[in-house]
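Heads up, the chain below is alone and in the form predicted alone; it's given as structure tokens.
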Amino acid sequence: MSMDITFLGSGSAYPSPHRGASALVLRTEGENWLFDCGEGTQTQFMRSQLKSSKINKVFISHLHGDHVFGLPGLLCTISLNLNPQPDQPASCVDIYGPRGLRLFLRVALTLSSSQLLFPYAVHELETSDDQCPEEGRLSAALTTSGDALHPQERPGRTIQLDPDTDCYNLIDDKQFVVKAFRLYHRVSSFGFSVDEKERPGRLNTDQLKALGLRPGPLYGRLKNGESVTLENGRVLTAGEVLEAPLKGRKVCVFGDCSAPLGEGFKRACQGADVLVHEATLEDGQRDKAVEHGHSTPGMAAGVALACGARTLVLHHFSQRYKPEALRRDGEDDVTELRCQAEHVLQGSGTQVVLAEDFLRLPIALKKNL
């Protein structure tokens, strides 16, 4: 099964001609998940090879505008381009994010008289006071959404922190386990881990044919781990003809932060194939970065080291750092940021990648050794 990440925006604070605001898409077969949706994300979709109409889940790390202002408009654009079939109801778009996201979206859609051709549900993560300074905390009175749903809104879950794992359990289906974990920022922020479940190993078709079993339904049963009875009465177990299962891939996307909180991020992100982390300012600006709740390349590399990540992708760069190809003499570019992260990760085997708008990063299947 193919899996890749496409960055629609790699800049911080606001969209510029060089970098869009925060947004990336994780794509697998049948699934297209959007992480953050800054202003201008729908325009970035149009400039990419992706289709916004394919988005079926959205994950918002925090409520700063450069991560959420694009969401109401994107949902409306998806609706305008939708061609629903009368005999096939539109699927519900599930949206996950901090407490307050439900009311934000409801007010934006209601006051603009926006009607959607598909249902949506907002699942809110309960925040903790230690995720941000006091001035960044949102009161219950401000974020209470009441009972009056938008016409296309479906009731969503309120998800509490699991004290045993220090994580939030968002999704557990046939393909993926998705968790969230707490980060420290100027407002409550979260990261997300997407953990692909093990895939059954390949069938030894040569062995099956030698046993007189031809391709057909019994192959599928064996692939699903069932035993089958051959014509000669022999019971053939799946373990006899299946190779070892393939370990799933893990992708972790951190929201804005100056530090992860607790141990949840380590539990959720250990052994990540790809870890996406912000690096707003260079290491020499660490004090300024932390003051504003952000990270530097060295700080991001420290997180990747703690998680044993195979690849660290830096993004959410200050707009002062131009893409390498667009830099003019005397201007700052991002190459030094990569060097700073690589210095911390020296000898670890972790690869460092600099995100650019429309960068597509394939995530290969793991192979059994």
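Residue numbers count along the first chain shown, from 1. Everything numeric in this text was worked out from a predicted model, so none of it was measured. Between two forms, the rigid core is the largest collection of C-alphas that superpose within 1.5 Å. Compared with the form predicted in complex with another copy of the chain:
Rigid-body motion between these two forms puts a hinge in the chain; from the set 54, 199, 263, 346, that hinge position is held by 199. Treated as two rigid bodies, the chain between these two forms differs by a rotation of the smaller body against the larger of 13 degrees.
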Second form
There are 2 protein chains.
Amino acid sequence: MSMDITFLGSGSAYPSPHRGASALVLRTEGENWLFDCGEGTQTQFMRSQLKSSKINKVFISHLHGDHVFGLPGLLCTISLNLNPQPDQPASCVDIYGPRGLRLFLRVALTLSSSQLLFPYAVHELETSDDQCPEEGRLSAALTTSGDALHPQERPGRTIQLDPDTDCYNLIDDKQFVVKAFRLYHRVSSFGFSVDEKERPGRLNTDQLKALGLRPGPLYGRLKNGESVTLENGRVLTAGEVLEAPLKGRKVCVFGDCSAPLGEGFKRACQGADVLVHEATLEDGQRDKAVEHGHSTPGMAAGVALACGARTLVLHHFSQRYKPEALRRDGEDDVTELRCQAEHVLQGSGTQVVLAEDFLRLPIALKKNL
Amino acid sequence: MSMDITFLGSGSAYPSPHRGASALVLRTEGENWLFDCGEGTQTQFMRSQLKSSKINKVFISHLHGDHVFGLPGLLCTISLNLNPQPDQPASCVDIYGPRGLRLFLRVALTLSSSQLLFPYAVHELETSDDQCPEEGRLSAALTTSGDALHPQERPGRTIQLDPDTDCYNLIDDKQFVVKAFRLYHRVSSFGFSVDEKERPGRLNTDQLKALGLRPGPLYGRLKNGESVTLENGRVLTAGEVLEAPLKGRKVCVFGDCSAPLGEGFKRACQGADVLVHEATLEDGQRDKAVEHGHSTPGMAAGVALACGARTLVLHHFSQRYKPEALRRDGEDDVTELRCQAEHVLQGSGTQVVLAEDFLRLPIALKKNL
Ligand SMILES: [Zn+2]
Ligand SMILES: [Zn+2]
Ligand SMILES: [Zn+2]
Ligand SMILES: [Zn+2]
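Could the form predicted in complex with another copy of the chain be shown next, to go alongside the form predicted alone?
Let us now look at the entire complex, which starts with that chain.
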């Protein structure tokens, strides 16, 4: 039930020895989801406590190189380090991202003659013209090629915007609902919201023991919500011994943007436990940030406020903001960026965290409903 | 007149924190040539004393990811850090490599909406079917797309094998002759030879001063091979005061291979001052190396012997061979690889060097002819 985020790259534009290019991993119970994959992400994995071979889903916010150029190499290296089980075929890695991602990956893997020991599928989000200026749009001709898939590629979905919610519905399974929403940037960019579903409460084992019930199959039936008949004939309902259900957690990861687009982000991110947002430049350079399709801490804080997020994590810092520990006198101070966000969030109860490479942020279980 | 090689990545298969993926820079008098560009090369530049913005030519030995996945990002970052001179258009970066490289770069730069502040051209070497097993060949359909170039792309040449020399003629200018030759690997792979042209010898300034000639325009004319008439009427020919011409240096960089293919390498590399060759695995794993299209130190030494090379530099080590300084007890010892090559080269006078990331290898001027 533990959940955490590990930042593998907190820098913008390109990877540097001080800050990797964008990449973060959300982990929970066997799920290892990678959000963005700038060049060098595979090496950042090696420097971290995480294993790239565990990645089972990938989400790419947009196709700028600092968010995607590491993906072909990461998949190749995961494959190299896999120990294939002959009796258990490798499961498919699902990759979500903007239209064009499928061709990018297919061409890179095909021309490099890369064979993978697992299948993959790219599920493309359809972009809309208002997500970026005209020069950032990719014509359909540029993002499609013939029907020939890479040998390990499985057909992926094309996901349209749901006009009712202004969101894209990516995943809805037993544990999670994952949506995407539109952002405005120099190229079409997306944010992602991960909603953990409510889970049944814990069994009150003290109470069960007092009733003379020892751990065993009956516990499992109660946990599943069934009633059981005790030896003395008493019918024990699950509700009597189950604690209240646990509310799911919500994590939202925004791609590069100078603003959200439409109302999707508010629906998808309302009450987020953690909202990860870029803050490329400081508030004093807001005009320059917006011109380049980026945000400042104050702008990111505004988004967090609109969503009622509990924690705002800033990342994607210009490489001029060195990590605090490496900063020398006279150099730009990244902690100023936290202050600028906190200023906007004063009184809201929203906490601000600055990402650094390899920062691990645990996301606590929510209190019972 | 100084010339050196700097290794930016000495590891095989993928970049690790201990060894970057393949990349080396040959520098001489304003020329900065990059050979191969694995993922993370731009970050290795930042860790080195070199400036990636000075790169004016790129040579890619083959399209495996550990040799080419860093190229799109490197070009983007060079562009980001350029200070364009309005009155001086940026010069074209010439990129040489196997058929398929042009499409790889075009798709990566186009789908990432990357605009460069300089033009580039990809000159493709035609591959031959016997350079690799059938599964490594790229059909013409896979390596071509429409005629639409990337906005900063200039048309590149397609370079055919010269059947007389079994070489490809890449460059023949005032200073250098550059050829490529064929190698056998899992995919079509090439080596490159750089021949510095002979240069006029130095002026014997002691002798000139004894003749009463002070530094000035006359020196330049003599240096250019002209005769000059002294004040006393004596005609002084250049030959009297010029030292013998300086023989050019020769540097050869092999791509991944289990063997050279044909006779091209012998012609191109005969008498190399420095021959850079891969040695992925130790001699005891020769069968495994060959199966994967790679070489051992003994095999590399055989190539160096056949070419009469003065210095053999081994690189592209399996990531299991840590740099000497980081090796712990019981781990594979990279210095064994040097011994294995030296064993084959005993008595030949050929020196063996192990590359490490950031090793700078000066290449001394040759003695007069
Ligand atoms: Zn970015
Ligand atoms: Zn971006
Ligand atoms: Zn290689
Ligand atoms: Zn290779």
